[in-house]
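This document opens with one chain alone, in structure tokens, the form predicted alone.
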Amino acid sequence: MSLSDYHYEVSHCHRCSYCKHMPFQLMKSQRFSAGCPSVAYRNFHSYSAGGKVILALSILEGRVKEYTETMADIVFECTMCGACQVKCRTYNYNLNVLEVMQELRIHLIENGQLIPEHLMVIEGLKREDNVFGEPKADRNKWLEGLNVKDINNEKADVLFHPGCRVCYDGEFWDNARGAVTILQEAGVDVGTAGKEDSCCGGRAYEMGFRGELVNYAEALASRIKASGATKLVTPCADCYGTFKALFPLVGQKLDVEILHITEYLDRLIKEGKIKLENEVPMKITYHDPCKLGRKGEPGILWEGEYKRVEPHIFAAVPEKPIKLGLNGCYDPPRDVLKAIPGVELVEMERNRAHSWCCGSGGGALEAFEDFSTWTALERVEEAKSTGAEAMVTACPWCERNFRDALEENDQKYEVYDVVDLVRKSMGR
């Protein structure tokens, strides 16, 4: 696909501004009624999905004569969280605004509008196969102390993919080791890619670099085939969303069941293979990571066109799949938390498909730090408003951004991963 393939859609935006807010029927307060972090932060229409759709139309119809840094900032100061698309489709307009914004980014990259911070990420990724540009040789330090299979030497039923954040952020090593140990004790035949482990390519793609996603998708597909694995399990929501939603868009469907660690833990708990016996007396609220929730739906590569089917009616031929954000991973993490004795789960106003983003996605964390921090603190305030003593999530990127935002602003609030509480209940 390319930006030109979306001319019909960008020319049919109703300019309704629904992409900016929570659906009216779901609003519980004015304070937490915003839906799009970008436009809520900038309070200027151009930063909304509708504003970017207008920009895309202007480019396609030749009204944009030159590309500017301001234009690039508008396009890239966005977490690509997908909330706008859910809102658009809630009102039955069914535009693929997230796809338009993705192709708009790729188009700007191809026309020389490179964000310096993003370019540094890509250069490090090409050099060391991770988004931090850290030495590839250090990728498996988190495995130290574990007796786990290396799929380069022996086959395994489950391939555990930690993701770049887990591999290069020492604060997550203990939890990742704990997750693998829990799986092993539950009788799971688990292995890792060892020295062949690498990035998923999802963050590079969202920054506008399609080729990196294609390359890493092909490499992972080859590793899975050689490993004999039937399941791919990851603790990272970014990786999960990349495998399920983005790989198919570049023609790569993995021949394996893709599971987030919370989905697999939920299954094992319900099968009686994991026992949660110790009380964890906490009142908590759960934050839905975007790429585990609304962006965790299976991606479908559509190849068609809009045709006139009646004198005044155009339609997608063949019919274009509509994703409403409803089929992401929402219940498994909640079911795991509810299975822990002593845990009281309360919901934030914006949850599930309408969850507010943590602020770390789409290259915002790397290039627009103030915006990313503001977005995280907005979510923390929403969590506090529930009366919960802690916020629990299921993505290391979300957890890292929340913790860093709190520390930078001298605030204190507990943030955990679902696996943290599972380990507490198991006495780990």
Second form
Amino acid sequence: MSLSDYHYEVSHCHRCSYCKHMPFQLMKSQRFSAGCPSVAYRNFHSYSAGGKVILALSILEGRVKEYTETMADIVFECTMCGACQVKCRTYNYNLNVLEVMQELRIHLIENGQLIPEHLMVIEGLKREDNVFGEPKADRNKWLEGLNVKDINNEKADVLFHPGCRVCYDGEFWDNARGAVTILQEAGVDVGTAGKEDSCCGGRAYEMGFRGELVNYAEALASRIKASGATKLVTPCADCYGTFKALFPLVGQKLDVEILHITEYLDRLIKEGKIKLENEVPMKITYHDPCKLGRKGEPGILWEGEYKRVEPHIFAAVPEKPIKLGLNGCYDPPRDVLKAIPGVELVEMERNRAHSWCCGSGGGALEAFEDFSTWTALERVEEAKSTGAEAMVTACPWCERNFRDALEENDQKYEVYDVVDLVRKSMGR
Amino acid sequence: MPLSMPEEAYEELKKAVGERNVSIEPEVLETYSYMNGLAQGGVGFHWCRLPIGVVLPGTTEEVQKIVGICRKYKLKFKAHSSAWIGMAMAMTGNVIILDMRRMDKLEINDRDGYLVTESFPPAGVAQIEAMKKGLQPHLVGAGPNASNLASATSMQGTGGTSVRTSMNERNVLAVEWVLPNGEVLRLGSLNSPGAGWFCGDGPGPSLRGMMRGAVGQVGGNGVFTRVALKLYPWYGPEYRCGGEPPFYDSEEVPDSYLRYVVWDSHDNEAEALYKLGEAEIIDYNNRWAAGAFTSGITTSNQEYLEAEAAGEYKEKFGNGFWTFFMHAPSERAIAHRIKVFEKIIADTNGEILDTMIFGKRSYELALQNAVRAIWIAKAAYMPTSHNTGSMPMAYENIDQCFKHALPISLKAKETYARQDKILNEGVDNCYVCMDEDSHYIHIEHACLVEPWEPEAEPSAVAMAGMIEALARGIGPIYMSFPGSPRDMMRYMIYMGRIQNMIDPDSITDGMSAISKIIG
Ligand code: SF4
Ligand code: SF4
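How about the form predicted together with the partner chain, since we already have the form predicted alone?
Full complex below, order starting with the chain above.
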């Protein structure tokens, strides 16, 4: 697909602005009524999903002829969180804003309108197979001292994919190591890809670089095939969403069960293979990472076109999958938290399919730091408003962004990963 | 007159509101020149005139500064909030759009039963905050996404709650208004130091009639920055909803009653509306027909086509159906209202239908509309995403609407639907709601059209409806214009004179250009 394949869709925006707000059915307060970080931060209509759709129409109809920095700002100062997709598709059959925004990014890149910070990421990725441009040789440092199978040498039932953030951010090592150990103690046959381990390609794709996703998807698919693994488990929501939702869009369906670590822990807890015995007396709230929740909805490659099926009715033929963030991973992390003795879980106003983004996605963290920080602090305010003493999430990117935003702004608030609390409860 | 933003004006605007709140970038301006449906003058489906700049004021003082800069450099201006109408975009050249998003303050005064809102807060947001205090505002028919201030001061203002909350113009208390000369005018009690917002008619000046006339001047009178609006009781608790998109799961509203009703003839339908209005028992109402219902209840164009082919909705709702919602402070009060309601419906040969008639979805549509007016937008746009409306759109007494406006638009639609110039969704897809316990009703006929359809020609329907309406002495477009063309002209002359007084230098980019010339 290319942007021009979306001409029909982008000429069907209602200009209703529903994409900017929480659904009015679920909205509970003015304070947390915003649905789109991008337009809430920049305020011009241009930055909303609807605005970007109009921009796409304008490009396709030749009204704007040059690719400019302003255009790139509009398109890329957005976390690609997909909240707008759920709101818009509820009311509009003829438009899938998230797909349009993705194609718009790719279109800009193809026409030379690059974001310099993103280009640096891509160059580093090409060189070292990770989004930080760090030495590839350091990728498995987090594993040192652990006794884990290397699937290049022996078969394992579960392939554990840590993701770039875990591999290159020492703060997450204890947690990742803890997760692997817990799985092993529960009798799971775990392995990693050893020196072959690499990026999933998801962040590059959302920066507009489709080719990187295609390459990494192919590489992982062949690794999995060779390993004989039946499950792919990751502690990173970003990678999870990439495997589940994005790989199918580039024609790569992994022949394996894809599980986020919280899904797997939930399963093992329910099967009695993991026992959570220690009290963790805490009132917490859970932040749904976008790519675990609404963007964890399994992707389906649609190849078709809008056709006139009756006078005045054009329809996607074959029918296009409806993306509303259904079937994302919402309950397993909550169920794990609820299974921990002493934990009191309270919900934020914007939750599940309507969760407010942490601000780190879509290349915003890399190129629009102020926006990313502002988005994270908005979420922290929402978490605090519940009375919870800590916010728990299930993605190292979210956790990193919350922590950095708090620190940069001299604020204090506890942020944990679900696995942190599981480890506390297990005395690890 | 300059045709792009003069450099000096741009610099002054940046100083006035901060650099990040002004844009003259072509890509940003593009996104302020699109409207769905028939764009200005019926010339196309999407594109309107480009403004020369967009500014985001954050305070009344900033609005004053912007107006001053516009005057200095002879630039026109127009303010908009949710901007969900072609007229919210630039109508002429040289226009600066004031996007009011940053003016989003909202206060609920539960002791005195009113809210004070800046220009932006959507009506749905105001409703959520008001409901926490056992109150609720008017909700405009467009939906909860539309600004409460806009429908009160500047444009239309009828909706499903109007039967109880009236047209929003009737709810206006004190007003803060930046005039086209840049001065702030405070209407009503706001003009007396310390008197607050409680009254629109004094001790300060009362100009609410001149402020908007029958319909509103859509930006032609300057910028309304704050307004106090009367609130109505909500007998609580707050409406709660959960579950998954797209239809969600509402919690039941205690001491309420929600039903669909159909009648066997327009005469009986009209008769019932008079009686229901006189009984003063209804809290939310709207009429639509099978087309809108099918649009609301389905989730894709394929599903829409399947539902149409099955014909179930058309069979039941083909000649229109009503949603009625009543809400009372006690079990006894609601029981009384239900009795009155059932008698009126029985006396007028109506049929009361459970809202679950077509399953959970049909119940959610009814309830979420009754409480939040939320599905109107989808019902009005699907499956083509384009609703150009047909004429006449009327705001009149019940007889006028049912004996004239509805049949005229039905006839026009039927002719053009047969020729595939518009979507044939069953012809009657007329939206009606009672206002002020049925002293008036508003009638507006959906006319769906797909711009990619080679035969599409919606403007012909509008024209046919307008010509016929004029011939019968009905206001062809919009409400409260006196019937005959001569009376209508008189109204426009009158409004034009007011406009010339308010904006003698024609600095605003309102809808009122024609009436100003006539005036
Ligand atoms: S993108 Fe969707 S929700 Fe946003 S304005 Fe357009 S139609 Fe409405
Ligand atoms: S993806 Fe998120 S930030 Fe981007 S336009 Fe949609 S809601 Fe806004």
